[in-house]
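Only one chain is given next, in structure tokens, and it is the form predicted on its own.
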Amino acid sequence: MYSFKNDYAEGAHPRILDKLVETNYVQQMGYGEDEYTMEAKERLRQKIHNPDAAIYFVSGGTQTNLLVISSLLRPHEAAISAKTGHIYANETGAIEATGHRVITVETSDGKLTPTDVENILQEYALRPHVVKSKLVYISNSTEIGTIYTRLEIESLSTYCQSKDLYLFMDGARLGHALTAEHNDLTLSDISQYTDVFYIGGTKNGALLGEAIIFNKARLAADFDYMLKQKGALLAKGRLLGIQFLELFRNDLYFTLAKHANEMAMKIANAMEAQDYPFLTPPHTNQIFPILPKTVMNELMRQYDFYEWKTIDEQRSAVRIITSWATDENKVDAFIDSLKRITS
């Protein structure tokens, strides 16, 4: 059974494995002070056109969100998120466990707007009886496959600055957002318009790892203490640095994300050709077609994917995800199966 259930079912791109083996016996400093990590940080600063950015490598996305948000917020402060946001829907209350409330907004596309944030600020305005909204959490791409435009990010950034709010972008699938067909954002734009963001490696070719980027280094003044205190500072930090150094050599990171998107769009086009609608318009490597349950169940005999949301008694939205390593022959076989079952 071939899996379209997630984009981390495979291990890592061979170039990363080769580099880890090649450097295996080279002695290095620990805790991220090795030459590979230092070079990776400098390469990322060049990519985002921000020489002053403070960069840290950690192992996973939930860990990243917990570390960043808990480091920026004081005990009485809260984060604002779309209801579909990972920090609210899929992290077992990790943010709340640090003492910070997550205030959610119901959205149809998984994205936040200045109006959404303004409504929350008005609702939570009775000082000091309610928590103080201080951080706006967004994802690009979102948890339901949508992407932000440059204008949307710019307007949200301007609004957050006017209200003294932090803007934090979850980039677990940032590569897929930036290589989407209709994307008009760059890494440099994101560095300019957010206070903090991260570049996800786990879901785009790395064994594991995320790169946290504080675009304003003053916000990370004591972040190294947070890493150590919360168990996120790896003695063998080289393992993360080497991976990001390789991912951003000759833009491998974007090549891998583009492949994942292309495989997903191939399936999306086949779905559209069979007149199946989508829960959200397909843009990235996550697509959400709405299928008759009979079709869904038949496909599940051969392929692994999530039933995402029940639409009605006859139909469900499913989530199909492709990865940097998705085999195009398997995609073609899936499409053949879809055509056969539909006919």
Second form
There are 4 protein chains.
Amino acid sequence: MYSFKNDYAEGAHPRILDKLVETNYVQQMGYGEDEYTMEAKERLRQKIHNPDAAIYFVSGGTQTNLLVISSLLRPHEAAISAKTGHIYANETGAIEATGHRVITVETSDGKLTPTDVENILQEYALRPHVVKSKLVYISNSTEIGTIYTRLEIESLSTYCQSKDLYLFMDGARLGHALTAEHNDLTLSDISQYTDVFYIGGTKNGALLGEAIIFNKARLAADFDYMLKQKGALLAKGRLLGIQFLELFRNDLYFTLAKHANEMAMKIANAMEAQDYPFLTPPHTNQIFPILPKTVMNELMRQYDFYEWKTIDEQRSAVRIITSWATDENKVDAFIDSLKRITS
Amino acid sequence: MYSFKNDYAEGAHPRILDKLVETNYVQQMGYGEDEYTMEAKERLRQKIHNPDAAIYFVSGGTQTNLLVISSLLRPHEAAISAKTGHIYANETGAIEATGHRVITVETSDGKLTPTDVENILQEYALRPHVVKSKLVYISNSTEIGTIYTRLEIESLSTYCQSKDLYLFMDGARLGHALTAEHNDLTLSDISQYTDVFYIGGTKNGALLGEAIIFNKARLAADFDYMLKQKGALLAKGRLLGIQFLELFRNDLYFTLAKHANEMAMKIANAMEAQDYPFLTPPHTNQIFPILPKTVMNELMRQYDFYEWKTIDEQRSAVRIITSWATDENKVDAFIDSLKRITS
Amino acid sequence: MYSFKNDYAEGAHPRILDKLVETNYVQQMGYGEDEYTMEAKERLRQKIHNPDAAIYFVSGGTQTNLLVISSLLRPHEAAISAKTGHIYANETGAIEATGHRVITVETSDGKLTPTDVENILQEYALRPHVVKSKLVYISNSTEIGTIYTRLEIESLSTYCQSKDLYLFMDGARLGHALTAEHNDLTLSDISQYTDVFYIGGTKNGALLGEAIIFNKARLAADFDYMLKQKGALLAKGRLLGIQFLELFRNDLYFTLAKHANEMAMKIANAMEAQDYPFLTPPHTNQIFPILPKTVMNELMRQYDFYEWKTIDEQRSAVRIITSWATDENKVDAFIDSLKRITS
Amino acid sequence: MYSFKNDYAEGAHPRILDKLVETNYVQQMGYGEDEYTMEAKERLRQKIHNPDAAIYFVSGGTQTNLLVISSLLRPHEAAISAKTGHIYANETGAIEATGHRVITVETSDGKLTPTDVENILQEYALRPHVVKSKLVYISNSTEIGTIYTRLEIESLSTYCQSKDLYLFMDGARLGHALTAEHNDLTLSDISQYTDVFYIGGTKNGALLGEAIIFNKARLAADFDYMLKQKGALLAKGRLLGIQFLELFRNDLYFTLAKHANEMAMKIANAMEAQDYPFLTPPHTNQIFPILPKTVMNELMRQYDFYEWKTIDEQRSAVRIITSWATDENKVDAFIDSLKRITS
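If the structure you just shared is the form predicted on its own, then what does the corresponding form predicted in complex with a further copy of the same chain look like?
The complete assembly is shown below, putting the previous chain first.
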């Protein structure tokens, strides 16, 4: 059974493992004070064209989200998220566990607009009987595979600034967003338009690791304490530094994400060729085709993937995820199976 | 400069790296449901002779401590620790951040006795105006290099049961404790006498990783939710599973700890030969000799280690730590330097 | 301007003030160990026909809700509430501030059904990536003036037991619910069907005070510590005990609530006589008639009440609240004004 | 049995009860927006000579402490307190429950000095592995009856400002401190030297109530949300406003405290006349004479008071507390008993 269930089924890109082996016996400072981490941060600052950014590496996305949000908010402040947002849908109440409400917005595409946020501000007006909205959380690519345009991010950014709201982008799959065919955003844009964002390594070729980037360093004041307090400061911080160093050497990060997207698009095209619709437009490495259940079940005999949502008695939307490690031969075989089943 | 500052200055034991490379492209389930993790848990259950233990792998010691303690305590309950305990002295208030007081006991050797705990219970008697003591936290080896005897653990265990207190052992350096020359404790004893303990990988040859062991599985009820909520559930759980699988293949874990201890004892013996006293008796890979400041300063020109505590105008206690990776040649050179300086 | 804005615009029923004056110089134990508190608890246990109930008095509803919920839930557990529920809509994230998500259900009448809860359980199935539902929070009367029938509570209770969920009833306006014309619930029923509920004093004639009743005493284990820790344990607990003693002497509590309901029904009948519809059926002391804005504005020149919700360009729902202290002459005058305006 | 156990054994000063009765039917806004509260705040601003102070009334001291401290601190920040401080010794971990460590200092007199604080800052230097000290908590009068001089407060204030630490004074018994015989502090001094302090009503003649005073209004930003979130915002805020209005009409507050002090001094003098020493010098309404156990036991047959601490086999320190309501006849009778027993 080949798996299209997620983008973390394999280990790490070989260049990362090679580098771990190569540097293994070099003694380094602990807790992220090592040379690899320093160099990786410097490289990222150059990539985003923001020499003043404050950067931290941590081990996963939930950890990132709870650290950033609990660090920025006072006790009575809340985050606004799409209902499909990872912090609301997939993190076991991690944000609430730090004391903050996540206010949700129903969306069709997993993206937030200034109007969405404005509606929340109006709904939460009766001070002090309601929480105070203070941070807007968005994901790019989203949890349902969609991406933001430059214009969308810019307008959200402008709106947030006008309302004194932080804009925080979850980039667990940022590589996939930025290498999507119709994308017009750059790392540099994101650094300009958001207050904080992160670049996900775990889902794009690292063993583990996310790079948190505070575009305004003052927002990171005392963030080192937070890392330690929440159990996120690895003794061997080199493990994270080395990985980001490799991921951003010769743009490996984008090469890997592009591969994942291409594999997904190949499958998406095959689905479209069979006239199967999609729950959300396929842009990145997560696609949600709507298949006859008979087809879905037949494919599931050979391939692992999730049934995402029942559409009607005959059809379900499924989720197919590709990754940096997806084998093109397997993709071709999957497409062949699809054709065979539907012919 | 060779470093004796800590036991996490290098990467991981080569057998771990080899296994990561070897298994890299095998697709696995995420979030600790992979085969390596399953197998590693099974191996640990055998090692501790407790087939019913509930085991979880996480990335670091602070994370472990906050997870275990916040999972076991209700809001008004507190943990008791030596004042030198890692949860009080080195974790940025991680336990308090989950809502619980850490009640401290002054000790000379970093170890708790039933009498210490009894004194706290008496001090905290005026219900409901004080917190309720509910968990006793001990470290083995301790943060100042000492170890518990079997009798000490047994009596503490008996006392804790009689008072309905959980006994939790921080085993960040458990390998070093169990391979110390005068140790009479086994993994199996620890599983029998404590409610929860953990086996530290980070400080004994892993890239990262601690194995949390609930000796009574019912105490781990819903612990999986906690892991996710606190950001401790790695998507690629295989990274932890593989490491513990290797560490406990042919007792590599104990071999590594023994090496660290031997290197430390070699240095300790050389110190003793010069009639230098110790802050605490040297048993494990952390030793605290008291040196003339002139000697300390001279050594520091070639070697990295911490000045731990000023003793008087002429002398300081220093902390020297060895590890699985400590090079015996460097140890010998260090001893030579010491002899040269003091001759 | 006479106010129909809320049910806490005046002080306390005179019998309460008399008793405070009468007992003022009697020395009593502090922190709720006084004789009045003891006696009031005993009286309530008799009223609910549950001699084993554990009872605590606190100063307000938000305090009650956060105490009860944070005491009963473990860190990963959540409460389910109607979206109009006070814990979600009006308490500044008090529950989330204790670390727990409030999962909401959209309802038309502010009430939860077993089906509502079942839907949430199904939505939150992907353990451990989602919070665990553990407590169902309902209000009676609800925040929009509706009440539960005996059958509704019974079926919800049965369902909750089958799913190992706590059922908690917010009774800030319980008196108004139990004295509503069509009510068929008794205090005794509520004690039987819920795990915890509270009887609100603040909104029914007390200066402040809510009586928290754990129908199963074991659920209140160590609740005294919680009270103190959250700042809810009044030094002069007598202030609460005396009030509940008076409120439940000769059923004053129900007499007061009945008066409030009757005043509201008088207004509701007058509204109905003018063919004005209601947002929710008028049963208790909170009614939500839908008025032409011209009528609303005219009435607002003489009376204080809230515009609740815009219905369309011409009409708004308003909220009119009566209380134990509402002056019938003012109600008659209000009705006269209404008739005059609409004639 | 007459009680000298605490200063909250009776109800409230009659002028307070009279005012509650007098204003009972005047309709007022809820949640502290009533006219009495507004007027009481204005009166306090005048008393402290600080027209810009931000003032809030809440129901008790633990509530005050947890509100102020959790509002001012970020997650990694800690409060420093004497080990006898109420927040450490008597509040069931209320501060830790909001996520913050209370760092303690052993003292003989319950008071903190700049040197005490400096020592803590040096002990907690290893950023980011330790919490960050950010607030100094002091009580005046202290929990063991001592008071601060103007010079002591001034030097502590200067030190705190130099280290960017907040200075917060717990004034649960501030009246007793300011009316002590050797006191040289004024309300106005305290407003000048502290960042926040509170004026306790509960222990000086109110039914309940403490006035929180932020001397710099910006430190109170969004404090109204905090009040609501922690369950501290009373619907009938008038109850608190009316009490402080009366307590600060014609300086009733100080008259009451002075009476309490005088009664305590009368007893202290009688003790001294018998050559009994004191645990701490008797200055305010809490005194700690050291009595032969035979004398203590004999007195306890007629009077309620606490045995505070065993001194040796023959002697114990006891705690005797007087209040605004202490009957001078009872004091005289107590002194007579003392003389009789010891003659």
